[in-house]
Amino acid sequence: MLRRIHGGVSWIDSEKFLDFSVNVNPFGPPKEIVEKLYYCINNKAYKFYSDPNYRLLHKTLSEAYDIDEKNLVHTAGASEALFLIIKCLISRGFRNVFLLSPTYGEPEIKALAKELGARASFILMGEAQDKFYIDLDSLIDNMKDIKNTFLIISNPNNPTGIYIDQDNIKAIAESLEGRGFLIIDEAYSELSRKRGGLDLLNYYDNLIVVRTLTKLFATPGLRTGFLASRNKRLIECLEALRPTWNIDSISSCVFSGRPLRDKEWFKKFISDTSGKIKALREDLENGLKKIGFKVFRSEANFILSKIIINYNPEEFYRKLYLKNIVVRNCDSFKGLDPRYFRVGVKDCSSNKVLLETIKEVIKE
């Protein structure tokens, strides 16, 4: 039986725990999104089927992200987007799946590939003193001469937080031209202040970009996202595989029209949020370093750290939990072990509580 591991504690315990295991916008949903949610509920959107073609949502996402409507497929978050892509490509004969690891969704993707008669292989990133990195030549060489293949990367990478710049993205996409696809999961792009792969869509037929609204708006319960590609045949395949009502009527209502169609509001919200997160992340990184942990440089709204002091990792997580603090033990990621843990950046006071609690645990 496949065991799925993910950050986030139950909503039942949300008042009791400070949950650093989940990576969403630490400032919560903006008031404009909350107001739209109440509007949708008050107008009883839940009593009706969603538009099976999601015309207003489709147009909204196209305008908000400046993507041609014909190049976009709406999905129930990034996870469904990745699964649709994998199913489509494998069904069309692309049976060699590569993942740049450690990365999100490794067990699920491996299991899905196996069930569909394909094989998933992992290319591990290197670990330096203060960050993870990719060896571009080695990465390309691993897939050299292999036909009918595709590579999945997350950028910024979850859980390491590294950002792969556009020059490297171009080099990888070009190395796969004529024999494979590059899929980029950009779930944390808006929170990172970095340029994403959407800028490159018009240059590569073999590039697929995945985005989700759940991280940016801190609404993981409203499963909404999209994938984008200029490859017409691929889009047709993905649209055929997409379930008719893959996004519920409440989520569709919330993210259709305003506030997302207000481009000035959307742009400012992303800029303000990512700027605040950068400052909070840097403070939290410094705090973890002072305690004695190895901290890896991150460009996202989370930090990967490593226990290098003489302390049992399982005892560390257990004692934190007893003090109502949850972090993400990263031993389920390829190449990592229980010494590695990930924390989502929260507001200043919550981050302070985390650091003080860790100090207490270490002293005990």
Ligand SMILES: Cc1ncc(COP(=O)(O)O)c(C=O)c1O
Contents of the next structure:
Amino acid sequence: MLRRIHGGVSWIDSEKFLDFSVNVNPFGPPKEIVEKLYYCINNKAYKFYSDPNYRLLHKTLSEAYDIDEKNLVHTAGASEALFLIIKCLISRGFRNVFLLSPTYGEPEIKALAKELGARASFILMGEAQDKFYIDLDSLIDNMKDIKNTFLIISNPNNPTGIYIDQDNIKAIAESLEGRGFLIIDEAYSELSRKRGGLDLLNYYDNLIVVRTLTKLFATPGLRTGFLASRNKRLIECLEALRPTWNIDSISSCVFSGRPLRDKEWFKKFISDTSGKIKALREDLENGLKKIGFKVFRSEANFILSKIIINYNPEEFYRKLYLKNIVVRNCDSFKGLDPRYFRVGVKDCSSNKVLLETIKEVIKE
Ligand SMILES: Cc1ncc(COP(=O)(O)O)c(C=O)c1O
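Could you please show the structure of the form predicted in complex with the named molecule, as a counterpart to the form predicted on its own just displayed?
Let's see the whole complex now, leading with the same chain.
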């Protein structure tokens, strides 16, 4: 059976553990979103079906992100967007799926492609001294003679934290023109300070961008995200595959209208949050390096690190767990092994606790 391995302890255990295995906004949902949630509950939104066309949610998302309404499909988070895209493209004959690995969702995407009669292949990033990287020429070369194909890139990438800039994204999209699609999963875009791919959409028919609100607002339980493309035929296919009430009425109530519709608030929130995260990430990177771990340069709200001291990784995870700290063992990702672990950046005092606890553990 397909085993889905992801970070994040359940809410039942959340009081007990300091959870670094999850990558959501470390400051939690902003008060404006929490207030809206109470409003939706007090007005008993859960007693009703969502509007099957999600008119207000659709309008709100398209205004907040400056995307033409007709180019947007709202989804239950980025994961549903990815599943819908894969189903749609395979059903339209695009049977060669490529992933830039290590990356999010490898086993699920492989299983889904196989089930639908397609093939998933993994192109591995290179590992340099202080970062993972892509070799653009060989990436493009790998897919050169393959027709009916599509490539999924998570940008910034989970778990390596690398960011592929717009010029490279353009080169990849252009290399696939006429025979394939490029899907950029930008689940962490708002939490990094890097430019996403939404403003490229107008130039490429074969480009699809995926976004989510679950990471930005630290609300993975309110499953809301979207995908965007200017390709009319593709949007029709995705809308046809989208289940009628794919987003529950509480989530769609929270993210429809205010506060998301307040553009100034939204912009400021993203800018403040990503700025704070960058500073915290740099401190945490330095702390991990001082301990003697390898740290890969990240542009996101998480860090990939590697145990290069003489210490058994399984013991490392077990001992941290006994001290109520959870980090993400990355051995389930292609090309990584148990020495690689990922930590989501948290607030300053939690990050300190992590570093102190790691020091204690490796002394034992
Ligand atoms: C790169 C990436 N894409 C998508 C997702 C899923 O996000 P969502 O909660 O919006 O489904 C994750 C979650 O970990 C992720 O890391």
